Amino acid sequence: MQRYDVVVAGLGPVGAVLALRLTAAGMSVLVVERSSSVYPLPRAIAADDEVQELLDRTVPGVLAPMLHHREVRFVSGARELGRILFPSSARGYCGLAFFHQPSLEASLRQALTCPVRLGTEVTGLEQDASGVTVRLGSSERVRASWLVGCDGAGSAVRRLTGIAWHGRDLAQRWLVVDTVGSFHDGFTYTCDPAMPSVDMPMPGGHRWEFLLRPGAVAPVVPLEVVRSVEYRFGARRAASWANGRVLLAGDAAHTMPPFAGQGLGAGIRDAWALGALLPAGRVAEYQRLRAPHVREMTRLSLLVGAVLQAQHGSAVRDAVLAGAFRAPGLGAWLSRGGPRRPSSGVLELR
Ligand SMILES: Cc1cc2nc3c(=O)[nH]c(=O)nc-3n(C[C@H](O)[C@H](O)[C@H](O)COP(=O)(O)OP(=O)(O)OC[C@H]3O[C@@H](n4cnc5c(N)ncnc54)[C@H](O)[C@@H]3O)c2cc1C
């Protein structure tokens, strides 16, 4: 059987910046896919300025395709609510950049240089004190001292761990939807009671995510829709993180609405912190450290996602948060990104 110092399940972009920073710290990794190419369709497009820093980290060079330094703007019929430019990290990553998920992965992947198996899939795992068992498709068994499900919100991993998943998955229905060419410059929140929807330039396009109500219509614009997909979103936490020599990160171990742009940024920030506490043999700390950030930012998009979605009481909301941007303090803050918490801690583990 070949033996590795970790097994990683998945080759999203978690289980991407995870494999590397292993990889780089000298332990012996096996990344096992099952499916044989990128995910295609619309997912991550924003990024903070801690996300940023950790992918350059990872990979230098990653975030030249990206979009730099975009504004936010709420808006309600032809009315502004409020603005938001998220300020740059004192080391200078912008507050907010916009990118397309197939090939910031492409990068990613380009960079790994452990063994791949694509088109495999972990379908059974045994544990005991010294390390894993891992079944790979109907029959093969590879080892190693851990096994890191980072495969997505259905994880396999977490399954066969007997790992509980609390939480809900929300009601709605979006639309999200890739086009190509410019639409214009920044994000917009758009508060409409009839249909809510969120806009924003990726490279090279341009994407819109609707809120399916029944009657609504979305708006007519001159640019061809090159990807489109339905959602529901969910926000769920995995009861543990760890189980003996099992891991969870990334969509395996919490995913949150999109609504604040904060679900890929927390599973990078997970497999940041593992390529640093595994291999220095501090796993014990990993949940204790990634788990109250997570929590806050699940809060964080629940809220912008309530915010948005306000249907019958949109005139108060609209009042409340006009009035919220103009108060003195108040709106300062969150002209300047308010609830958002980019500094996690991560970047203090090397
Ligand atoms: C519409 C939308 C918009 C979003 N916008 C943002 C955003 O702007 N910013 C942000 O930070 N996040 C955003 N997100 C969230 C983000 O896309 C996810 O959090 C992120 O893709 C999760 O990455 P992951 O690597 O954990 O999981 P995934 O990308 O799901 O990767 C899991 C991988 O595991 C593989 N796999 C599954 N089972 C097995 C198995 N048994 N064996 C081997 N491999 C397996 C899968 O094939 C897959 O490749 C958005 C999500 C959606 C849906």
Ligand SMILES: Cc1cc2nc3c(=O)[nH]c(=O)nc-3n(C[C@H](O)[C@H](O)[C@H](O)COP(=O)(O)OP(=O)(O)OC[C@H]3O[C@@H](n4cnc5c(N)ncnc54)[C@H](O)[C@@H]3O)c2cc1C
Second form
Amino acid sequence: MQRYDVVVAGLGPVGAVLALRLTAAGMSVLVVERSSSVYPLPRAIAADDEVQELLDRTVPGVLAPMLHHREVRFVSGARELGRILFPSSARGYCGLAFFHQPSLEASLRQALTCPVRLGTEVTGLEQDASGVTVRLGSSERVRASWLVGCDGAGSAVRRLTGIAWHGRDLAQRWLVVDTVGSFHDGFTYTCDPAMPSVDMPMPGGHRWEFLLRPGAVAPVVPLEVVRSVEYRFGARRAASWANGRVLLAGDAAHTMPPFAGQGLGAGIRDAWALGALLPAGRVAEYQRLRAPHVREMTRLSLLVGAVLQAQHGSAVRDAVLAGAFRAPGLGAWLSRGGPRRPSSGVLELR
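Same protein, different form: I have the form predicted together with the named molecule, so give me the form predicted on its own.
Chain only, nothing else included.
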């Protein structure tokens, strides 16, 4: 059997950052990914200043293609309710940037020096006090001191380990449309009671997300559409992010709605934290460090979604939100991002 310090299951941005961090720390790493190539369509799209810094420290220059310094607007009909410009960090990373996930994944993969097995899935595992025997495909087995599941919300690693999956999928259906080209380069929450929507730029195109209420007619987007898919967003968490020698990171450990743009960022923070804690033998600190920030950002995502989707009493919502943005002190705080807290403590890990 081939032996490694760590097997990383899943080669999205989270698995790639973790593998790069562990390799840089001198650990032997095998990455397995069930897909044979980078998923060609964009999924995650936004990164705050801390996540940008983590990515830039992992692969210098990876931020160059991103769109930086974009404002966020809340509108209702023709009325602007408020505007946010997230401030840059003390180290100069802008408060909000937008990326094209397939391009980001390709850049991260190019930097890998560890063995990578594409088209390979974890199909079984057996662990003991010293490590994990991981079955790949129908019969191959490898041995590792640790197995980390970075394999998404439907994580095979989580299922095979028997870790419970708590939470819920939200009732609302959302239509997500990605296009080539755009009408504008800003980020907009449109608080329309009939069909709330969110739209935002990405390199080379634009994204729209429309809430499909019962009887709603899907809108026409007069641009070249590269993806159109319906989602029910979820807010879920694993009962534990660690079980013996098996760990979970990213969507395998927790999911949140996209309304605060923190989903992928939470996974990148997980990978950075594990990249420091695992080589140092401090795995017990992992969930204690990361879970509070994940809970906080999940609550924020649910709150922003509730504000956006308000149907009954939407006039009151509009008046309260507009008044809050105009209020002395409170307005300035909201205009800088309000309750969004990009600092999670992972940058302080050495």
